[in-house]
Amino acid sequence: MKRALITGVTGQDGAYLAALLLEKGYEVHGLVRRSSSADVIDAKLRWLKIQNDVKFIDGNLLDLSSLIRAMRDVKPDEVYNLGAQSFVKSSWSQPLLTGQVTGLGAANILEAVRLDAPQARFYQASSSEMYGLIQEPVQNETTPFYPRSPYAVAKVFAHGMTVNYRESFGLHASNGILFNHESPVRGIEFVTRKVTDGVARIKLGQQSELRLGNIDAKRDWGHSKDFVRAMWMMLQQDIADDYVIATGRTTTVRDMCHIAFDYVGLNVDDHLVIDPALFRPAEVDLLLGNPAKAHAKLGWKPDISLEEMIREMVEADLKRVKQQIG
């Protein structure tokens, strides 16, 4: 039985990855930091009904000693670093914390792997936000990075450290440059979930408007379930490498809203309000990934369309809101 250690196991991707690995017969360990919200921290795992199947281990990406201890206790075959301060908007109000957790945290876990689990295969969650002010209309593994947020800057550091540890110490360490990916367990602060939750509340009479910022921003959106499958596939390769994981289709926030509102029979223009306070200090206007390398080398392709994903998210939020209002 293979053993996997996942940081960020209580997040969207961590939960779906844990479910995937459990299906494949892995023993799954999840690093969790001490939190005052411990009673709700496993909500995403509970949504997927796997909360009792993941073995939790205390640790923190800022505490190298806890990461070394985790390596010694788990003896992992695979390590997936998904832990981060991952909300782009918050990275401007918490730039130092974002740099420490998202950037230095990745260096800490790489060091722990090097010291105590050098045989383990390592995955680093890189982000399409690293491309920022895009230097090419379609982004691939060789497109230069131009980060436009503290979050993206921290991710560039983590990405570079992963390459450096691979080349310097011979670790089987791969970066997955994942474009936007969503699901019913996406955090409510992210725009797709904000939209589907808002649509559900408007449909059920709990609110009348949905306030958003730049609805002309374009994103390449896929489903987390498809994207975590790509993470696993990277670590099954004989040689570590870096891969763009994307759908190859870009859609505006405006059009994504239309899909969600149309699904429940509502007119988006009757409820959508543009709020200038929700615009980013430095916007990323367009992201569109080229996943050709992942197609060719991993044999990976997404199975779930944007429309299917948004409908699934709206249905999940309708269910949640109905439960809340009794």
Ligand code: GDP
Contents of the next structure:
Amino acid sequence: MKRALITGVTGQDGAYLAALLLEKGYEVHGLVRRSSSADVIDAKLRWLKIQNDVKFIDGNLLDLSSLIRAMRDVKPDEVYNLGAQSFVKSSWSQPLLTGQVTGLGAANILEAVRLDAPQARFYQASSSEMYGLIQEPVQNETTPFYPRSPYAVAKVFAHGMTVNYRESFGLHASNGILFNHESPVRGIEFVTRKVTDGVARIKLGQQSELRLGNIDAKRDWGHSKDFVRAMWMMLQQDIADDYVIATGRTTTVRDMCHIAFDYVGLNVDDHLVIDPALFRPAEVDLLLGNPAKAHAKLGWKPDISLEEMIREMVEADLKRVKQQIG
Ligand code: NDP
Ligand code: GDP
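Show the other one: the form predicted together with guanosine-5'-diphosphate, since we just had the form predicted on its own.
Below is the whole assembly, all chains and molecules, this chain first.
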């Protein structure tokens, strides 16, 4: 039985990846940081009904000793570093923490792998945000990075460290440059989930407006379930490498809103309010990935369309809001 160690197991991708690995017969260990809300921290794992199947290990990406202990205890075959301060907007209000967790945290876990689990295969959660002020209209593995937020700067560091540990120490370390991906357990602060939650609340009479920032921004949105499959595929390759994971289709926030509002028969223009406070100090206007390498070398392609995903998210939020209002 293979053993996997996932940092960020309580997050969206951690939950979907844990479900995939359990399905494949792995023993799944998840690093969990101490929280005063231990009773709700596994909400995403609960949503996928796997909260009792993941073995939790106490640790933090900021504490190298906890990572070394995790390597010694788990003796993982595969390590997936998904832990991060992952919300771009918060990275302007907490730039130092973001640098420590999202950037140096990756260096910490790479060190722990190098020292105590050098045979393990390592996955780093790189991000399309690294392309930032895009240097090519369609981004692939050779497109230069131009980060536009402290989050993206931290991710560029983590990406570079992963390449460097592969080249310096021969670690089987791969970067997945993932474009935005969502699901019913996406954090509520991200725009897709904010919209599907808002649509559910408006439909059920709990609120009347939805406040958003820059709705002209374009994102290449996929489903977390599809994207975590690509993470696993990367670690099954004989040779570690870096891959863009994207759908190859880009959509404005405005059009994504239309999909969600139309689904429940509401008119978006009756409810959408543009709030200048929600604009960002520097914006990433357009992301569009070319996943040709992942398709050719991993045999990966996404199965779930944006429309299918938004409908699934709206249904999930309708269910949640109905439960809340009894
Ligand atoms: P989430 O924000 O849902 O999850 C982040 C996880 O990191 C949570 O489990 C969180 O724990 C954990 N974490 C935060 N700080 C620490 C710390 N100091 N030590 C250990 N763990 C910590 O992110 P996603 O699941 O959406 O994303 C997974 C990874 O992929 C992230 O690295 C993200 O930056 C990256 N990524 C995501 C994309 C997306 O569109 N979703 C696109 C490209 C990259 P807790 O529950 O305690 O907060
Ligand atoms: P990101 O691509 O990782 O920053 O993912 P988000 O889902 O947070 O944001 C995607 C895009 O939606 C960005 O260009 C945001 O500026 C834009 N956006 C517009 N309004 C909002 C909002 O109210 N919340 C969030 N999170 N994003 C918004």
